[in-house]
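A single chain, nothing else alongside it, follows as structure tokens in the form predicted on its own.
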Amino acid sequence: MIVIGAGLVGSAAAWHCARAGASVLIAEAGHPNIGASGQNAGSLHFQIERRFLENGERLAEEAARITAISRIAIADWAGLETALGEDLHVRRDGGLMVAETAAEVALLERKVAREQAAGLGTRLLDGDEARRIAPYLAEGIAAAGFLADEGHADPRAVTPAFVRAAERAGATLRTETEAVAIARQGGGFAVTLRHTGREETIRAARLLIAAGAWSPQVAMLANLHLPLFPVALTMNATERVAPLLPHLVQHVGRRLSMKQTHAGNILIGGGWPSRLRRGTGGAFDPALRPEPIETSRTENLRAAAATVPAVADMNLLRSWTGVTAITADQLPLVGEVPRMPGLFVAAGGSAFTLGPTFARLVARQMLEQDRAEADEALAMLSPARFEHLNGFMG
């Protein structure tokens, strides 16, 4: 098997396949964890995200189906540190999605009702109840959805731990190794890899593309469209402070996520944009660091201070930008490509929170282990929903 991409999903899938006895090669164009897997803020957000709620009821209703994967992911994260034998700084003291206005409270109520119907243990709290759980919240918070399973982990620890586990299980990692050609051959694939100017063709029965925002370019080598689009985001970190924020905090009406790391920094994000850079050909290039947008930083910090007033007295330590990828319907893209049996993809949004679960399920598909169960779990995320885009590819 060949896995292209040594981010969280790629390295985790390689681990599952290798420990099941498969021969696995991980080809990474750069180095492990340099993309979105290592640049994100580490949220474990199992409640329905705000981005699914801000574009109308139809999308919100469709997105509610992803809670089935969230329930599986809750269990996967519970046993991950034990399975890998490493401290990933996983902390799950609960998560709050807060609301201030009457309209936001109504939106929150509908969201919580969807989650409860889907089997998540989200509870709706009024403002006073929320402040009893989280006394750091502003007086203006009128309600909150609380899910005890939410929290955060350290993105700088998770992927390296999966890489080490995959290598211990027998997987081979090749860094600075770029896929430059993919061809069907003998019921499998011939993948040409380039390293330090030299090319080598490797044959494999199964191929997984898990290259994040670079996945569409890799799929093009196999003459396939993957409808993934790069998105540039902004994140912020305060100085280290005494323990204040044990929960993951999000806002149903503002772009905001907050949590406190094991080192004491408050990480502040929530989907505020940065500006993608264009490459020499004029197209957006996910390999280039996005340009910061000053209003994104200031508005993100303003939302944070309005929700947790103590943040206003903290020094901002740094801001950074990163690139992730989303599909047209904002749901991840995970599973086998129907037009090309044996080729699998795992990319798209929520790949930190849900990444270990995506990896485990797609590995089952690749290994043909409990395949029907994995197919059912991933059905709504399958590349089959975009198969019409490849109807003209030949």
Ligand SMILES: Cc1cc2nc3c(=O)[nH]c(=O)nc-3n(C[C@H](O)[C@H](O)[C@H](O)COP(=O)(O)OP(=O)(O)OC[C@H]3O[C@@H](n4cnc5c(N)ncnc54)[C@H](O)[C@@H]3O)c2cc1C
The other form holds:
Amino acid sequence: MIVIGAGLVGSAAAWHCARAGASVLIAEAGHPNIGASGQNAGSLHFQIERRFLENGERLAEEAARITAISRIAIADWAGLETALGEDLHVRRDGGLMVAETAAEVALLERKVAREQAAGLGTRLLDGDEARRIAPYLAEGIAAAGFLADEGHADPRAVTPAFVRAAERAGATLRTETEAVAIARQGGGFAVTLRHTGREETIRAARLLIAAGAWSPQVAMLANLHLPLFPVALTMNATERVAPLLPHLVQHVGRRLSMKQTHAGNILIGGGWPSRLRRGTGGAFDPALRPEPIETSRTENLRAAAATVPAVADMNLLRSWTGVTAITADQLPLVGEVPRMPGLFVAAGGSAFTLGPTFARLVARQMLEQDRAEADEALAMLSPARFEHLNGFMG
Ligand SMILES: Cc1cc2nc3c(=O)[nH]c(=O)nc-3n(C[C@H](O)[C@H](O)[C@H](O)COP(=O)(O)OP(=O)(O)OC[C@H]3O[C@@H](n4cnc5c(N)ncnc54)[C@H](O)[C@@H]3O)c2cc1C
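With the form predicted on its own in hand, show me what the form predicted together with the named molecule looks like.
After this comes the whole thing, all chains and molecules, with the earlier chain placed first.
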């Protein structure tokens, strides 16, 4: 098997395949964890994300189907440190999604009702109940959805741990090795890899594209369209402070996520944009660090201080940008491409939280192990839903 991309998803899928006895090669254009997997906020958020709620009820209802995968991911994260034998700084002290205005409270109530109907254990709290659990919250917080399973982990630890586990299980990692051509051959694929200017073609029966925001370009090598779009985001970190914030904090009406790392920094993000840069050819290039947008930083910090007032007195240590990927319908793309049996994709969505689960399930499909169960769990994420885009592709 060949896995393209050594982010969280590719390295985790490689681990699952290798430990089941498959021969696995991971091709990584740069180094493990240089993509979104090493740049993200580290939130383990299982409540329905704000981005799913802000575009009307119909889309919110559609997107709520992701909670079925979230429930599986909660169980996967519970066993991950033990399975990998490493400290990933996983904290699962619960998460609050807060609301201030009456309209936000109404949105939160609908969201919590959807989650409860889907079997998530989210509880709706009023402002005082929320402040009893989280005394650091501002007086203006009128309600919160609380989910005990939420938390965070360290993005700098998780992917390297998957890579080490994959290598221990027998997978081979080739760094600075870019997939530059994909051809169908017999029942499988011939993948051309470029390393320090030299090209080599490797054959494999199964191929996984786990190249994050680059996945559409990689898929084009196989003459396939994947409707996945790069999104440039902003993150901020304060100086280290004494323990203040044991929970993950999000906001239903503002772009905001907050948590305190094991080292003491408060990470502040939540979907504020940065700007993709153009490469030498003039096209936007997700490999280039996006340009910061000053108002994103200031508005993100303003939202943080309005929610957790103690943050207003902290020094900002650093801000950074990163690129992730979303699909046309916001749901990730995970599974086998129907027109190209043997070619699998796992990309898009909040794949820090859900990536270990995507990887485990897509590996089952690739290995043909408990495949029916994996197919059922991944049905809503299958690339089959965009197969009409590939009607003219060979
Ligand atoms: C700022 C920010 C904050 C985020 N916060 C969160 C969060 O709190 N919680 C959450 O769940 N998600 C979050 N996300 C999203 C999450 O980080 C991503 O969904 C996830 O990391 C994607 O992992 P991946 O393995 O699919 O892709 P990536 O980590 O991007 O890895 C893809 C890899 O493919 C390699 N590659 C590309 N092209 C080729 C090629 N041709 N040949 C070989 N290799 C190739 C790249 O070099 C890269 O290493 C955030 C993202 C960003 C940017």
